[in-house]
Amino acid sequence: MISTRVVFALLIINKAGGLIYTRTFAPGLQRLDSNDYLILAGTFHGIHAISRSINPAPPPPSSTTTNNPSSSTNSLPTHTPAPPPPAPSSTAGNPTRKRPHTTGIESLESSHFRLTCFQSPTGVKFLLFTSPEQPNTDVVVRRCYEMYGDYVMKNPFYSLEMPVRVEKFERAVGGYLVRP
């Protein structure tokens, strides 16, 4: 039987936007020249970044009960105003409203790819084309995000937010990557 689980291609953007690796793995994505690589990647950069900040707000806290003991189930509410709502884009006066914690876009799926997005604590970001058909993409651009780690991150001859040539990082990724 003939698997259709495949790797395509694995792209590396820089904190800033910039792509600073690309490499395809196996072919059935359509052939992109290098501005068009760049153009996706500062295209996918402010998407996620779009995507960061529209994460809904958390609920309001909860004020319907009271801790006045003068206060009946049977008594008329007394009027007090609402307090206004705190602006959606802020949480900096109201400590005890946090906004959660945002990924932005994960994965995106197709019927012919399957594109998944790490990012590190860095901001750095992991774009893993696949087929839709592999499984566990998340754990395999977790293990491309070590390896950037072991073996770009770790060469002292490596300049941060620069494109990534280091051969045992090609090396390494090709070997796991690429399987028969």
Given for the second form:
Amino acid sequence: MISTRVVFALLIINKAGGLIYTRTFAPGLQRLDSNDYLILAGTFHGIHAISRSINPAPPPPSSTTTNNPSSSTNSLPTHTPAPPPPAPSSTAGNPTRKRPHTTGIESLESSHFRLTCFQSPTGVKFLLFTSPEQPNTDVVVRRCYEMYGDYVMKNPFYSLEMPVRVEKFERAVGGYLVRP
Amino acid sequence: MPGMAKPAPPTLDHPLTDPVPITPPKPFQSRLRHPSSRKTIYDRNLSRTQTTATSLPAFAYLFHALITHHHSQSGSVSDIETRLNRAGYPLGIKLLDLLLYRQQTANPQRPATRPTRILDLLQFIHTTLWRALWNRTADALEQSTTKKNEYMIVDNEPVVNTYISIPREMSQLNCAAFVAGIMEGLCDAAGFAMEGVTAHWASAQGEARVEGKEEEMWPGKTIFLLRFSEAAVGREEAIKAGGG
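Other form of same protein, the form predicted in complex with the partner chain, not the form predicted alone:
Below, the chain from earlier opens the complete complex, with every other chain and molecule after it.
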């Protein structure tokens, strides 16, 4: 029996919306050619930016004490039969602030895959395609961010915003996500 | 006031009409920045080693800056390696004194002596230097089978290369040349004239890695090649012949 918990692919999008890294770890997704990946990255970048700005209006100042983190969730279910994604683990909204900090799309779910997006403070986005049954995708994607910080950003031969061709990053991500 | 002006010295055809005033020298100000505790690195006890370990990311950041600088200044792989080697050289000279001093203070009964034989020196590098720098010993110490003035120290995973991936077009480059420079400085300070210390990859990077399981396990395995000069080898043989 094939395990239903699968990490399909990892994409990294730089802050300008360009695709800088893509790698498939398990078969299952429809094969896209490299041009489609670039379009996907650019499109997602745009949608993500819009999703950050269509944040619901902040509650009136009298009710700031109500602890309601759901005002900052932007998870958009794409298919109607799909169950709504679970509430995001991070309560990103600080109720005392005037304009709450918004994360944009954090996850996007369909009947056969879930896309988890993590945006670093510098605007680099990590997109993780998993099966919907895969647990702890936010932990997995953060670990990928850590590896990116270690092996890509600390590598003196990597130039910023350029495609990631870093041997140790490949090895680390492969060791973490490829199932033997 | 031309009437009061003294005649100009005859050496200048076109006297400077508007001389630039010479700025007075600025009073000396130390650029050394002090932490809030007013304790600088110079106030530290030289023998205290346990609490003075540097964090690896902090080192990686500085090493990153060093490599980026030399990479932008030089063109070829060997040029970068030479520059990294030169950057490490002064450290090695100082480290010899420092490590001997620490040995002496750690064990006052037994006087620490500068290594005078090649094997002692290699053991000193393999064990003492490696332990002081990376908190472990090197992984192997070998003598070349073909040339008697060449020795090899092997490190399976050099700490300096932890976060460094070499791009394909310069796959020969090994940034552990910095460590090779430290070793060269130490050997020179100990009185062993060196032809050079260089760092090499054990396996050809980017090439087809087929059979070698050890290379697969340690992809960053690095061999430091120490080439002693004729004078150093000749002295060693003279001591040996004298029964020393």
